[in-house]
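Just the one chain here, the form predicted on its own, laid out as structure tokens.
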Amino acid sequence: MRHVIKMVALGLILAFALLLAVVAGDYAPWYFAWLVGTTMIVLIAASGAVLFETQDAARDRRRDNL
């Protein structure tokens, strides 16, 4: 069932990204270029935020190992 569903969740991103490519007509090289420039930003960002995450769970645990 989990598979059906991931199914059909990825059949809906797909019709919204060629709905949005189709809406944006001559725009499109631009707006791909900003969806994927703001989606690398976050997975950066967030990437960023658990590496601090984890030095900083390190870094308490041997703190306490003293």
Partner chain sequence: MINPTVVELSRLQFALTALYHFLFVPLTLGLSFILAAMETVYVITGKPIYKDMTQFWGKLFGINFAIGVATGLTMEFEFGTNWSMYSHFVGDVFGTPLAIEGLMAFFMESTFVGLMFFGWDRLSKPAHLAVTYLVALGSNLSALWILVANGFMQDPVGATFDPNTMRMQFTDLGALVFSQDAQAKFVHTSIAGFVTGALFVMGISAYYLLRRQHRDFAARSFRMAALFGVIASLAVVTLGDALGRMDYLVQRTKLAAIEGIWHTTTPPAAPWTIFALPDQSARKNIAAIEIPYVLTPLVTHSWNTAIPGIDSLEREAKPKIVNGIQAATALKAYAGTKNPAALAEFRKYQSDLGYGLLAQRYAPDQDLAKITKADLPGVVDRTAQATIPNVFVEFWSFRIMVAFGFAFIAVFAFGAYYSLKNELEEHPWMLKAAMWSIPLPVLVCEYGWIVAENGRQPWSVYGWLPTFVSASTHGVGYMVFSLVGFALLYSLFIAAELYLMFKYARLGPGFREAPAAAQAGAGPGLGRPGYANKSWE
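Whichever C-alpha set is largest while still superposing within 1.5 Å between the two forms counts as the rigid core. Just so it is clear, the model here is predicted, and its values are computed rather than measured. Residue numbers count along the first chain shown, from 1. Compared with the form predicted together with the partner chain:
- Core-superposed comparison between these two forms: the Cα of residue 44 travels less than 2 Å.
- Positional change of residue 58 between these two forms stays under 2 Å at the C-alpha, relative to the superposed core.
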Contents of the next structure:
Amino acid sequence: MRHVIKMVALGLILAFALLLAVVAGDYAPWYFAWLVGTTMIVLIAASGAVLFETQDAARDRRRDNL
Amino acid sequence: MINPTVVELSRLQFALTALYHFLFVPLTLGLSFILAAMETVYVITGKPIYKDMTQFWGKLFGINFAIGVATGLTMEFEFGTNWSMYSHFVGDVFGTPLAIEGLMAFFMESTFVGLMFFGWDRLSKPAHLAVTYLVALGSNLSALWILVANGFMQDPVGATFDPNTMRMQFTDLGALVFSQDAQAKFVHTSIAGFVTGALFVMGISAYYLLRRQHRDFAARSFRMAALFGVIASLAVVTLGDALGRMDYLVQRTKLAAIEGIWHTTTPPAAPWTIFALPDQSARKNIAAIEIPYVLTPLVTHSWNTAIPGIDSLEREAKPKIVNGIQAATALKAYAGTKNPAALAEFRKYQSDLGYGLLAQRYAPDQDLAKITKADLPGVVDRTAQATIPNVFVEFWSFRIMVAFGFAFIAVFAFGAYYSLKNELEEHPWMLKAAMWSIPLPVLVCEYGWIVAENGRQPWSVYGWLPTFVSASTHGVGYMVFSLVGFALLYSLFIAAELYLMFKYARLGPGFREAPAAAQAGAGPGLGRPGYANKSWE
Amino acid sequence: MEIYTALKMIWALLLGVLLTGLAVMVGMDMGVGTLLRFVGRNDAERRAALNIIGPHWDGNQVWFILGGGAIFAAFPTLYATSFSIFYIVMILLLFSMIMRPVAFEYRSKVDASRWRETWDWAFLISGAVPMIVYGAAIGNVLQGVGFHFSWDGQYYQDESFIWYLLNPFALLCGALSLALSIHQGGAMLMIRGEGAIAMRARRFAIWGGAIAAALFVIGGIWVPFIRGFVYTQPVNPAMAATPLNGPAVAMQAGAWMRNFHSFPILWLAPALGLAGMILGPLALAARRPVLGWWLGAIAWIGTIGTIGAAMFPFLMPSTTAPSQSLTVWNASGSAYNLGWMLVFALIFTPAVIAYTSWAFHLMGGKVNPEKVSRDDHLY
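Shown: the form predicted on its own; wanted: the form predicted together with the partner chain:
After this comes the whole thing, all chains and molecules, with the earlier chain placed first.
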């Protein structure tokens, strides 16, 4: 049952996002670009940090192996 | 009679308080999303160093935020205290986005900022993260509504003038909110804030790296800020281009001033002027260095559209001024008598009313009725010249803004590149460049404000209401009183702000370099006594 | 009733709600600021007092900002005229208001007694001055202000600022507003404060409430003798919003009592106000600070309700050009604007109230001076 609710909720979010994309694409292209762009900037900055941790761990392993 | 000194002092006060407010706003807009990104990593990876990062940069955010809020109070009330005619004339449409801003955005931002600072122990990790995102979203939504209001001043859509209430009346919410000018301006301003925030974090991290302090902390902050900034700095230039195009479409006087175009040149040969000293009285550029065939495609995105120069813009304004004088005269007659004939006369010329109000300043005794046939050409000439903003200020503010805009892309690109290769400390020149760049985005944002608002002159609402008639009917004494007070108070604030910023930036995050603390896991392991909430001990 | 008339009345009511929200929430924080130096005898106690409202003052302050924005949008001519006419005090209000956010954020960030002492004075000024100005402005408006409009809707001031600065009835209203804010702030300090802070706050708050009650009674006796304003020609409430060419208005002593005579149910407002002011201090004396706080809020509702009931439909009457007095009918925004703003208000006001209550609930509990002085993250 919980899965069903989750799926329905996600489906609703998807529908809302699509609606937003269609409406915003017509009337508010720049606002829409801001939404997408800001999300992207935050995600890229965050993934940069995650990559940093991976690089850091790799460096530690190399040091341990030496 | 409108006292020109009072108008100039009111303009000075508004410009100073707005520019001062805008010293702090961009950092809030950008840093809030950087904090959210850092905390996102904390929640995903669970590494306490990211919580330290969020808290430390959050502390600097708070120092900046307080003064931004404080000086924002001035802005909300200054329209009423100093621009009564403006407030009366457009309050019905301009006040609405300000009210919605308070209700929708500022309440959210301000309520959650308290939880962001003080709710670490009382909220679960995801809940606190959501709070941080709400602060970031709230501050940017706040900017959105303010810039919707500003968009109306630049390109008045969604309202019509009503001769019965003597003001612009709101007719179309959708047109106001989705105005092209408002949209592009919001995104440009918000992203400029992202650049400011990113360079702030990157620069201070560079300072630590140069001094070999807090290296784990600084390298991570640098990485995130550099990636955040490299995309933001690219986007801000793109949006700048969009805004330039908007000016070409709706504010040709601003565009002509920005590019120093005195005369219309046939496309596509119109040159782009890279350097010049525009001389408004001689109506030409001194010592100009020009690149032909660049401007037309740059601005119009085509090869065969002419960009009107200042001379033809003035020529185009003249019939509007003549009509505007008729409209304003008829409107005044209608206001007194409610005479339908006067109303019909007004309706004929109403779209040029603003130009008539503008001509008031150059009429004998500022009274349009006293313009004789002999006076008319002189009044029209002077009014037409007044439709052009100060070209020198516009030309150079724009060039400084754009040059730094491109320079930031370079700083972020190098920063991101060396950070991704983990070679930051081998390139101290890069770190120094980042550190010394910290104040530059703030400065560039100020220039952006000047380009937008000086370029809008002589109008407070473009084409409808001249700045000259917008001010309150104060005496000079009132203005001196408030100007001196603002100057004193704001100087003290900036001194305190800079003192605290430097103090806390120098003290640093106090993060213990020893790995043991990082692995202790239960909250910030902070070295300096008394710095942190030490509940984990 | 025409829709436009209904919208105007709704926004007049919402203006009252906003002014009340502002008075209750900002007034509470102002009261804490005013009392700071007196309830906190040492740094730890003062920090504890500040942190009682620490997580909330910023959100509360938005009531003030929203008040400005909503008057701008819903009553543009009132915003343009009143803020300009009261220039000197509005600027003093701004100067004192803008000290406060800075004081909160900066005071405890430097560990030097002179630095902190200076900011503590800033709290006193930024707490007391805005409340006095707030009350005094309403007091001035009740008596009418000297101004007129030219044909284009620009205002001209017809009296010196010395009058509205030093006029006795306005000062009485300013004192009433300050006293109520001290009651409200003191009650909050009792709710979340401990030991000596709560004890001292209780004394001040009881006095604040009692003095407010006395001033309210004096004001009530005074009002029938001051000049009120009344329309002497028929009014079309749905008229186009302009103060020019309006129906005639007369100035008469006692005119502010007319609404009460026509609609006796309006006496409920002053009764509510006085009851709040008398029962509030009693509740605090009985160490029931939460009840006392709510009674203080009721006192504000009653006070602002009384003024609204007396003046309706006048917002800012003019003594020099009475027919150009600003009223709910002639100073409002357009129907389209008021309609849309109502939609936004209906959606977002419940949301604001919900998350503000949640924030208070979340950050509730006693604030201990010892713990505060050990935590550098706090104010």
